[in-house]
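Take a look at this one chain, the form predicted on its own, written out in structure tokens.
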Amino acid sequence: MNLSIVANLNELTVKREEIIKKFSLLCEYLKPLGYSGIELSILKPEKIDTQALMEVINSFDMKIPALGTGGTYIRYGYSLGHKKRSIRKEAINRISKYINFAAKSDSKVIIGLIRGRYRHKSSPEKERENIFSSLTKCIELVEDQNVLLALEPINRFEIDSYHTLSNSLGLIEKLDSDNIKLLVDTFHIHLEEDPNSIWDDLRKNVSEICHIHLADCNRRSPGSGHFDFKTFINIFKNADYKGFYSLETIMKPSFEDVAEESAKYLRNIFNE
């Protein structure tokens, strides 16, 4: 199993060497509890060291498998599918470097906060298309340096549109490229699939997901809340799937406590 689990750098306000340092803390932390991964949350890929980053989860044997984008929309509030052309573009310009990252980092970049919200004198279809039209000159971008993109359904209480996976799979097809695939999140599956299907679904398209987050139903770690991890991870499983489980949850009562509590559940699961 490839675990992982979101953690930032706080690159905004530590200097380079303290990013490294701390980023070395945390590989010395996770990976005796059996993480492979960490998968970055950040605003500025461009302050952090990539050559420096990548010395040390290597020396791990550990990987980056994505990088999450969300907060350039949270902090800056550029968006994909904003009414305004600028905005679209800054946020297109700041996937760029999230991009730049990748390719040096060997990560995904994951598409989801980032899209955004309509906003008055817009609308959910004008949204789409603004999203579409986003994203295929951010796959353009990835083509050329070889990095995917992980498009994230996300429930309809954070985001306006692409909720499930059938209309995040719909608009993947529409893209019509082989450098954006799926991410799929049990907490907004667990708030917007049809629990009669959802299994199904996932068996049908585990090839065409490329990335997973783990959350309980609470938002908190897995076994928290009442989920059913033994299905889901099973799927995965059974298709041999091959990409990372990344634990993306409230982190409460502790980092730590999530880290190594999630561990041992998830591994007991996946060990049955």
Ligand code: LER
Contents of the next structure:
Amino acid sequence: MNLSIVANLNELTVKREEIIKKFSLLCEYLKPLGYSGIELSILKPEKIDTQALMEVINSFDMKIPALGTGGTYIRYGYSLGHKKRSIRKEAINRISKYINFAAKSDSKVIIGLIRGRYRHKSSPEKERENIFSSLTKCIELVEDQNVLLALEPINRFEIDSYHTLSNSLGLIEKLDSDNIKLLVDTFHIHLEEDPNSIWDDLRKNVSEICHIHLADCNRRSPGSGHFDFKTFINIFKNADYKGFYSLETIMKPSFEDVAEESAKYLRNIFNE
Ligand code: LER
Ligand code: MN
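Return the structure block for the form predicted in complex with L-Erythrulose; the form predicted on its own was the one displayed.
Following is the full complex, with the preceding chain placed first.
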């Protein structure tokens, strides 16, 4: 089981050398717990010395499976679906920085919250059109650099477009590129998918899924709520899924508690 956890590096406030030091301590802590990956939720990838970062991660024989981009929308308001062309352009420009980083770190670039929200200033149709045209441009960039985009269906309370597996798969089909696949987040699918068909729908689409986020239905560590992780993990195990399972939870009571408890809980299920 390729286990990973989301972490940030505070690259906006911390010196370049301190970032690498923090990352090295994270690897040192997570590796013995059974983690083989660290997913980075970052805002300014260009502020990070990728070469030094890769030397550290390689020395631990770990990987950076994915880069989270949602902060770009939350903090700066740039989004791929925004009604203003100039804001969409900023979002694509930010995504290009993540893609440059990802080409060096062999990571996927997540397309989640960066799709944005139209709220009352646009319409769902217009937003979807804008997301499509922005993603067409992002795809040109990833195809050039051999990077994969991971499109994440997100629940309706957080975002306005592409909540479900099926409409996200529809967008992927329309984009017609091998460089965009699906990210499945257990927290979002629990809220959005039809409980009668969720397992079959996942089973049918495993080959389209390149990355997984794990959180229980309360967004805390797996096992603290009632999401059926046993059935979920067995689908991917039986299909010989080669990607990562990355913990993306509320880090409470602490990052360490989540990292330690989740690793134990998930390994037990995986090794059953
Ligand atoms: C947000 O709810 C989420 O799950 C993130 O992975 C989106 O970028
Ligand atoms: Mn997620």
